[in-house]
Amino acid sequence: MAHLRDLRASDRATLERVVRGTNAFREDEVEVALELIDAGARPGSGYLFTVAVNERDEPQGYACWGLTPLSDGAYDLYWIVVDAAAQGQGLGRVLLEHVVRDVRARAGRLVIIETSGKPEYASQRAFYERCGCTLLARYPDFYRLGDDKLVYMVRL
């Protein structure tokens, strides 16, 4: 069973493993999801997290979302990130319906997710079906030529 809790600046170095551990991501993705975990870890900064861990505490996984900003109740699920060795237990799936209670106790309408269309994303992109997520739109070449940006929705 997966536990959640807030996120700790003492928790960077094992999530930049674990967001390092899938392999799903370039080099410039993994500074962005490491800036956003040093901002998170701030009081006040508008990023909104949950960690994952096992029972040693152990961060497995974690989203990281916020309101967009001008919008009246819309919000962005900028990541959530599995451990690898973790991946298929669940984990994801718990965090994402967090991110949707949360949300929705903040009295938001909807949850925006944005993805690559590349071959290497087929599961995430399978992920968020399972979930219940409508896909959007997508932005052909958006990303890089060959990489579409997909936008799926959670409404609430």
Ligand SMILES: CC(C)(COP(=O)(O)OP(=O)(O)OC[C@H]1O[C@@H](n2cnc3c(N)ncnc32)[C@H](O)[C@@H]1OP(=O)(O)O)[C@@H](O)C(=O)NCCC(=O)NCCS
Second form
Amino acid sequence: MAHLRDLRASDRATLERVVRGTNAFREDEVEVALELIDAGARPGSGYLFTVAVNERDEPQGYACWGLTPLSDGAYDLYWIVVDAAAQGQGLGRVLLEHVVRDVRARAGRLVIIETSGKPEYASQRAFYERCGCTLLARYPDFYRLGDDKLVYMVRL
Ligand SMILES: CC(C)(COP(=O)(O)OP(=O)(O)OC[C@H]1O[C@@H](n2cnc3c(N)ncnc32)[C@H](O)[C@@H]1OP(=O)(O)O)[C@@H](O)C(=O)NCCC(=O)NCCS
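Can you switch from the form predicted on its own and show the form predicted together with the ligand instead?
And the full complex, kicking off with our chain again.
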């Protein structure tokens, strides 16, 4: 049974393995994930994290979110990842529900989630839709030719 705790700097290596092990991200995306983890481990960065750990306190996944700059109460979900071996057991939902609860507690109004329209991202889209996120917009060819950006929202 996993539980959630704050990010620690010592989680970095395990979280890197978790991110890489999903095979969902290109190398440049992994680099950005690590930059956020490094920033999030420093107090006051503005990047909010929660880490799902097992009974041995080993990270199984995490979410990263933050106030969208210049907005009044819109939050971006920057990253949500569950270890490949632990997917499909409800952890992703636990992480996303934590993010939504946290944003609500900060008097946030919206959680905005961006993902890819590629066929390989069908499971991510299914996850967001099963978790009650509303598809707001599609930007054709945004990331690459043939790779649309999809924007989901949770309105609080
Ligand atoms: C997307 C991700 C975070 C989901 O985490 P997860 O722990 O596997 O998801 P859960 O088990 O909590 O699933 C929650 C719901 O989504 C549904 N779901 C998840 N994957 C699904 C799939 N491939 N097809 C259909 N439904 C799916 C589940 O059935 C569940 O619905 P239910 O509760 O109504 O039964 C995880 O698969 C992951 O880390 N993927 C790789 C990284 C990634 O691409 N992250 C997002 C981009 S930053």
